[in-house]
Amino acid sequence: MTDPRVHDVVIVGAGPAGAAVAARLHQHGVRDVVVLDRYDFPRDKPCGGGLTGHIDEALAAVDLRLTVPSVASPAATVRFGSFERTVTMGRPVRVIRRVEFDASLVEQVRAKGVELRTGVVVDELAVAGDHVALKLGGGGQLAAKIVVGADGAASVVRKHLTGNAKALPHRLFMAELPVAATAAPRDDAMIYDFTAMADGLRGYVWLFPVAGDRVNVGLMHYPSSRRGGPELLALLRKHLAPYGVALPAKGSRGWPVWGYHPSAPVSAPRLVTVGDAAGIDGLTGEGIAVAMEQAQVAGDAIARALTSGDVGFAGYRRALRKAVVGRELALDRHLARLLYQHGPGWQRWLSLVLFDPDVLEMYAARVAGTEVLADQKARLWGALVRHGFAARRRRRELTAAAAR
């Protein structure tokens, strides 16, 4: 497929990030937009499926709606060994199935008149003087004044920006199972289990309720240490067993993702990245609400560039960083480096998270979207001061919880 036109914008990737950028551009009156995706929709996508509290505002801001079944989870249970604490959130997290959610967003964007071409693979791109040339699978070509990389962790746009630099990614695995596969009673609370950190995981195991009497299970591993897929799957099996969940031999999906870094390249002349291509939340692995919040910044920057003719996007990285989503991502990056560090130091920080009376409440409010954690510096410093006096006792409590 060769298109002789130079379009205003080509968006590579039709997931939540790409759909939200297209919808934002439509609000700005930008009509010459083409969205490409290598898959046809509906298509499966491995993901925990949690829509955190900012999602309502993020969807509304780009004139999209949640139209698919979801489970409203009003609470989260955090565990480590014998320790357990449940926190209530000011607004529930809604857990969706990505196969349904993404297809819904695609149809909503199509209904606005945005052109979507599925089953199209972008192999390469080259920035010329007045456009970006895209080489498509099968020998086709496409050109645009501006290209948006919303094509996930394996983004061809991200690779162009970074020179395909090699680094260890976050690793995630998930599976969706019928509730009958678990001996645990059905509960609409999400479970975040950090017990596997004692076995070398640098992250957590999750169990989320899903509509249709299903449960979404998985784990996230932070790249402070290298862990192979078979080892991570073994950890997932081991730490699901106490919940009566037997992970099937086949059906688990694994994928790499890159954590957000404030100084990582997210744009260049005529190029912008958003969503997983720009980096996920390094602490939680969250990507959906992050992508849709970033899409507003990206859409606004692109609309300005088309009007002004300044397509350098020199201020885009700073704009992302200064937005609420960027401030939260930057804070979570620092917290992840402490909590998921290689070596025994993680115990000091996990004991702070688990045993401080205020820390889990703060993070529950951040997940619910009722607080911007990056604005709670006084409370965070207060927690650190308290921890200075209680660290030894809390470390002993953590050791005791792991032993039981």
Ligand SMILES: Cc1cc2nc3c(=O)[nH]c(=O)nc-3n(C[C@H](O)[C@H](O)[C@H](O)COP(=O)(O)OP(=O)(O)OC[C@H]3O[C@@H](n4cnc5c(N)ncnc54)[C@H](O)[C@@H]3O)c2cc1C
Contents of the next structure:
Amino acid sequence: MTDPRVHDVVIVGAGPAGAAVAARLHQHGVRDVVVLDRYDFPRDKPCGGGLTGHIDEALAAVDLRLTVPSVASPAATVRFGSFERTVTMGRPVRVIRRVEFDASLVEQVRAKGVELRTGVVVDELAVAGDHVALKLGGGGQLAAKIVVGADGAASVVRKHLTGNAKALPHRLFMAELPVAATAAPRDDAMIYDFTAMADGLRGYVWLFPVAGDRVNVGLMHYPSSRRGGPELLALLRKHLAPYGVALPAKGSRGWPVWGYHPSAPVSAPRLVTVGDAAGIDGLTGEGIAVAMEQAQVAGDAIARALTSGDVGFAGYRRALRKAVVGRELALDRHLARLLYQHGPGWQRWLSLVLFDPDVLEMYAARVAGTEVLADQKARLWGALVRHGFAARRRRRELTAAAAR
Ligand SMILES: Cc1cc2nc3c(=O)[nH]c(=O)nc-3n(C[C@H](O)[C@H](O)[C@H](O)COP(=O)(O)OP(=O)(O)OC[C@H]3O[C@@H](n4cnc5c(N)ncnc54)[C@H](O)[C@@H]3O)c2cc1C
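Following the display of the form predicted on its own, present the structure of the form predicted together with the named molecule.
Full complex below, order starting with the chain above.
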């Protein structure tokens, strides 16, 4: 299908990022917007489905709503071997199913009158003078003054910006299982289990409650060391076993994603990326609320560009970085590099997270969206100083906890 018009904006990808940018542009009165997606909706997406506490504000800010079933998880249990601590969150994390959530966002955006074309794949793009030309699968073409890369981890727009830059992606695997088939705890607390770090994982195993007596299980691995898919699945299987969860031989789904880097290219003249195309949270692998918060920055920048005619987006990376979401992502990137580093140094940082009286509470408040962690520098420094005195003892406690 070839469309001869040059649209104001084409958004590639109708996931949370694309839907939220479309909704933000609609708020700005930008009407000549086309959203493309390779799949028809509902479509599934491998995900833990955890909507952090700031999702309500993020949705409301772009005039979208949570309309699908969710489990409100009021607390997070953090584990390492025999050690366990539960923190209550100021606002619960809501666990949804992506197949339902994404379809509901697409429906809401459609209901606003935004044009969605599904089953359309963007193969290539080229910036040509006063527009961007998109080559579509099947031989069609489409053009726009501005193109938004909301096309996820395998983004063609991101590839256009970064060229052949080689970096290792985060790896995430997940499966959704019926609770009846397992002996997993069902108190609606989310479980983050770091025990697999002693086996070389640089990340954590999760168990999240899902509506309809099901549990979402998975693992995130930070790329400080290269681990193959079969190795990561074996770790996931091993570390789910103590919960009585048997991972089926088939049915767990993996996905490589790129961590957010404050200096990575996220825009170019006529091009903007958002959501996974711009990078996920390196510490937790969170990206849904992140995508929606970034979408506000992107939508505002695009609306300004259409009005002013300056489509260079020279200030976009800085605007993303300076927004609360960018500051939290940048801090989490630092924390991830410490906690998930290759070699034995992770023990020092994991013992800080687990055994300091304040650190988990601070992070729980950040997840709930009741505090901005990047603004808590004095408290973070306080925890570091305490750790300087307690590090040896805490390291011994960690070693003892590992022998579960
Ligand atoms: C296993 C796993 C667990 C996770 N758990 C959580 C969690 O619990 N909480 C959380 O907040 N985040 C989680 N994340 C991250 C979260 O899934 C992503 O951050 C989120 O989906 C980002 O949304 P997005 O719109 O940027 O990308 P996506 O949701 O990937 O949407 C991109 C869309 O673009 C379309 N597309 C891609 N390429 C093209 C193309 N060339 N042409 C046309 N269309 C295209 C795709 O079909 C897709 O619909 C997890 C990720 C994984 C892999």
